[in-house]
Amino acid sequence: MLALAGCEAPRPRLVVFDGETMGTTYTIKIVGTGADDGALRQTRQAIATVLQGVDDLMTTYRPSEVTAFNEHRSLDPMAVSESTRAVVELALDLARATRGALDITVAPLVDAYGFGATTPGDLSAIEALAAIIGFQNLTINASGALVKRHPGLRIDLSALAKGYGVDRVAEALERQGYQDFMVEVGGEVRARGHSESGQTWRIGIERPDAARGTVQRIVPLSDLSLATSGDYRNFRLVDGRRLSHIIDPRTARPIEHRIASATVIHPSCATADGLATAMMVLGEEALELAELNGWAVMLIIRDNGGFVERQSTTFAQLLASALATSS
């Protein structure tokens, strides 16, 4: 027994970065590197690279990409980056397929409401600029260009652009030969391969309510992405009335149900991002949705003063397949 202990083989080599992107935080884990001082610090810097990359092209808070169409009052053909270009591709797809659920064409509405750049507007005006959302009145051309249908039309991408951030990062280490690895950025993972621990991933989809860190359930995660939303963190309390940070663009306003929150697995972080959003405006009706598009969703519902959880088929599905394969 001794001697079997003894010839144990060592753990991999776990490298682990972190930083600060989008307003938020990330994490990166590598497992079984073997890479030396020198090929780390070129992959922390590719980290960086690509994370700040996505930012300046898709930040309202500052110039950027995403800004500059904001500003552009005119009809005519704006070209775009091809990373900007494939992420309103994707929000104009997933428009279309959750009944406009997910409309990046809310950014007036959540700058209103005092959830964007701007200081809060006036609510009193937000019949008027309900009358200028919707994904409908953008297109893109065949040049790749965004094209408006209004002047006033702005876009909001950051439903979609951290879970982008996600898929590009793993891309990234892919490319560099990476096998085991976590891309995290604020809350949307991505995970290949296994753990330090030789399994598979395990990642916690935090407890509604909660202090930081109370985990409602934890998902064995391998060649997936998963992305939550909720609204349980970010909200304004204005007249005494809470309002949450997600808008439903159908009817103007900030949703008001009992979804706590959603969370998907989905091959695309990009997507995952995008559907989480969209599933938290549907509510109640989430779960139908998911059911006929085959999505892998799960719900967390307040329910007399607790939490109860509702999951598609698919998403139950992918999680014994992974309870099984990780046991």
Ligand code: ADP
Second form
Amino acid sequence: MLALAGCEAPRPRLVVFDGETMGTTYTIKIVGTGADDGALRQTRQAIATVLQGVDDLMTTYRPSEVTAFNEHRSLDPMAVSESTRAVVELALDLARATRGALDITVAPLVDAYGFGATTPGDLSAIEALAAIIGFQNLTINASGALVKRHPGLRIDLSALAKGYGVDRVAEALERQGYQDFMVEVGGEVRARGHSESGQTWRIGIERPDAARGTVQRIVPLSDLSLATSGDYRNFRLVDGRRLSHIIDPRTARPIEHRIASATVIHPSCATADGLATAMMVLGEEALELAELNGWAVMLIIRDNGGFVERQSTTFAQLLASALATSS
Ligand code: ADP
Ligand code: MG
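Please give the corresponding structure for the form predicted together with this ligand, as opposed to the form predicted alone shown earlier.
Below: every chain and molecule of the assembly, starting with the one above.
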């Protein structure tokens, strides 16, 4: 950047950082900062470090804290980082709040159905696996260590890790004084302040078609997160049947219903991410539970070759007030 003596350096209007993390991509947009090149380089590095840190702790694809816990075939408590504990704690809270629909102990089933780090397992062993699965078999003790109630218990944090990464990046940006930004990891988003056009950030919810990139609905998002879970992209074909990567822990089977995607808006992106996955599991029950808890949920449901949309009351209210106040 050229800075002439006595002149103020030009203010970059929009800075975009992108890259790969957690088996997907990320994009971070920061607007109207007066930060110089050096400060922006540091910010870029800080973002990469935060995301790498979350991935390094929670991946199931290489040695990590989660894989160490999964290989820890003992009922003795295992101490973990504050980050891993925080994600497990949130996951257990959401498991209770969603009648067990979100359950990070489904890891052995995720692997058996071929969506994990290992080659697909023997599906005839599913019945046996079901005995060790259940969030009640996992606790956090008084010192914050993780405790298994069954030595074979394993966890998979994929349903919340991306959202958690988004939250951590957003917090880091806030600490550095940035006020207008959008953080996105693998489709989970958190936005604060305004976009480069001076308006509230507008986030598109994808239409769950095979064709990518068609927008079903645009949501103005201010100081909130939005996460979507769907079964239209990540699935395996087995004997001509579609196997979803989302498992219903209560039946030990991949979900099979008409909901193509579930979107949740919440201040915390980790919560939005976890709840979106839970809504996919709950199927027809999802809206009932959303109403009971005041969650902002939007479902896109397959209907006669097309799609219909359903919104919880809180979602509809958020959307209406965002549309009314967004400038
Ligand atoms: P995506 O990765 O497509 O954004 P999600 O956030 O919905 O999807 O997370 C789905 C992932 O979570 C699956 O690939 C699997 O690893 C894990 N998983 C599947 N079913 C469940 C479940 N019922 N509870 C918690 N995690 C699950
Ligand atoms: Mg999720």
